[in-house]
Amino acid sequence: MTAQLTLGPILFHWSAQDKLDFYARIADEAPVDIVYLGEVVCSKRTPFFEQHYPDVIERLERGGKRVVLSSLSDVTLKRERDMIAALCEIESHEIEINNTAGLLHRSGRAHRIGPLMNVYNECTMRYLAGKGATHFALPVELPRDVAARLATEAAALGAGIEVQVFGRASLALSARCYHARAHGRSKDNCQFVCEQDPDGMPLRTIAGQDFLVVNGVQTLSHSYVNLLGEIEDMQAMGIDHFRLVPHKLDMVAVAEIFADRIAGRIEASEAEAWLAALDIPAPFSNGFWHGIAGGRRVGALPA
């Protein structure tokens, strides 16, 4: 299969109009072929997007990009179930499923599986499969050996691959949130405060190192995960889809260096040398892949 470059879904609190000009930029110059579409991380922000839906949807298509509908991942209270029912009724576009819950209302139809369901093995895989699932976009935290054993076993089924090749990696999601209690706020009266950090609030260690970032009720990694210099090593085993996380920076830039890299017209030298002047303010990682703590890098950056 041709390998794909994915846009996976805004993890962060923008305002609708900053959502609603990054789709439309999106949809117009970047080289991506799918994007992923829908709140993920909190319930309660879904009221402030949820009605632009239908034009982001024909504008993003309009301009040649397939649209997955992503489902959220923390699913505790009834209307979240029903959102998650109401959801998984849809036939028009594609449905990746983040949580268990939907696979309640999924089962025996085709749908994706994304990053944030614990797919660890052939077996989960296989099971999965069997239930109606088409593509797995596998979780951040898998080192190579694993990814290798899985983009194996999804070739067998007939099944898509995906890994996340750049932005911070999601490490956990909570029933509470962090960020409102930062603020002295409980999670039902949180006056939206996330909206502050477009990019999540940095937490550091008393010694003052920066450590993770706190997006609502989810917890990133303080690093870009960045696989540049894997992407090689991905498509010879197979995998054939490549995600990036959005972020409040130029994506379009990071999405065309790594369109180039996938389409092999660019070393990873050069790659890795026109993502770095882009000044993304953290640093980069790829840890995770290769079995190692998560923030840390193998392999040097160019000078």
Contents of the next structure:
Amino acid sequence: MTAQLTLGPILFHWSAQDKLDFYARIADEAPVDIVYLGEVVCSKRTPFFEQHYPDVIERLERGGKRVVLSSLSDVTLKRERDMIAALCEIESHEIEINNTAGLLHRSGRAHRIGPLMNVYNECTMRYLAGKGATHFALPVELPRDVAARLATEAAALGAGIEVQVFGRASLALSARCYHARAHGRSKDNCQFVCEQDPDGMPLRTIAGQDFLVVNGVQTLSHSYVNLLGEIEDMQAMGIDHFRLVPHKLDMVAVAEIFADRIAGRIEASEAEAWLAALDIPAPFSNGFWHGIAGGRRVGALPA
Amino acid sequence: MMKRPELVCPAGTPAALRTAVDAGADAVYCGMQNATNARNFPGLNFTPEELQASVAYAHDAGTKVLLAVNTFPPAGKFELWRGAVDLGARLGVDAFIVADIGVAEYAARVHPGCRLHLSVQAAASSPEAIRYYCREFGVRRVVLPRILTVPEIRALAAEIPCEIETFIFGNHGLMIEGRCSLTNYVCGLSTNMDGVCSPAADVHYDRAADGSVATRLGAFTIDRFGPAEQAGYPTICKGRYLAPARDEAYYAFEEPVSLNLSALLPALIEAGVDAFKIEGRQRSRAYVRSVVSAFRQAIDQTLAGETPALADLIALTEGQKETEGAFKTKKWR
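For comparison with the form predicted on its own, please write out the form predicted together with its partner chain.
Expanding to the full complex; the earlier chain stays at the top.
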């Protein structure tokens, strides 16, 4: 299969208008093959955008993108259980499952496995593929050697395999909303304060170091994962899908850089220079991929 | 008549296991000396020979042994997890505590006679997620995340075909377990794959001229303590940080408090909890003896219709502060 560039779901609480504008531009201009849509982080946010999905899907599909619908990652409350059950009944589009509750409903029918599910080894992958999983987006913390083995297994199973190559890394999920907590509120009374931070609320250490960002119940890295330098190696090992996590920056430009690099139209060094020119207000990291502290950045491994 | 719940106690070492058994544990949980369990600390856990002797000791006293094989094997290393499961089966442990789907499948297929318990690391927090593991692998008991209220546990009990185990005392964590890469982001060791959280090798206590101490994990400062304060262990989710909405550093995730649900024992039993878990495989034998004895007595008193007395336990809790956490109300969310 030719390599596919994908755009992950918007993890942050952007306004409905911002999301509409964002997807309109993605549909028209971004060289991505697949767009994942859906609220993955907080069920309370869903009413703000639910009515817009049909239009956004139509717009993206007219732009030649394949649309996959992503599920919530934390499913505990009744409304969350109902949401994932309803998603699992959708047959018009592929779905990506991010919580085991979805497996109860969807086993035996085709589905994708999202990066917030724990697929760490061939045995788990094989089991899920036997129950209908067609595609695996790997957890962001997986190192190269583990991903390589999983890519081999996925190829044997005829399944797709996907790695996040750009954007903040999801590091933790919680039942508690840390955005509400920072503002002296509770999750039930959050007043959607997370909307103030479209790329996450920065948490610095007492020593003043940039460290993490908070997105409601999710904690992400301050650094942006950037695996531009590793893409050639990833392609050689059989990874065929490359995911961009949406941020409040020129994502069309980001997509163009990665698409050019995946197609081999530009060298890694040139791609890096283009990405650096976007002035992203955080350092890049690739430590997870290299099996060291995730927040660190090292030079690409020799091919 | 209340049903008699099982008291499940931590056994970080063979000596702690014997202590817990002697103090009245109905079951103990432990792990092998490697990445197959979520408390892979130096100096903790069991060699195969130690596990064999410990199973014999526990079984002689009528105490069950639950083997935690509850991390996520990375591709290429599955053999280590398979080995832990096979060894446990050969030595006659009473259940495996598992989180990974591949490990659950292996244990269920190869050792169908041994019970499977679903680890909290599997993060199964809905009836549907729990029923999935019951349906696919015959899981007999779920260890619930520490995020559900008593009414929620009661409602859940009616919707699942397996037993319920809840934490009752010890560390109070709100991060969804089995979904946390914070340590790996800082240290390069994975909680899920290596069984490591805030490894001691990366912990630093930086003393300043004024006597204050900054605690650090890897390159990142986690908290700072005055000269008169006792510096806490730097766990990322228990640290103090700066945020734009706050004037000063605050516990961005949670306060360093201990969970103590002793007062909720009757309500939890009535809600349908089958087993109570005491956290703390990394704790001392003295700690294990005090906590296990106190909860043995508390459960027995509760079953006899008396009010349990547990004041002594407060001294054992982290930072001398305790909480009923999520179990009483959902306002903390």
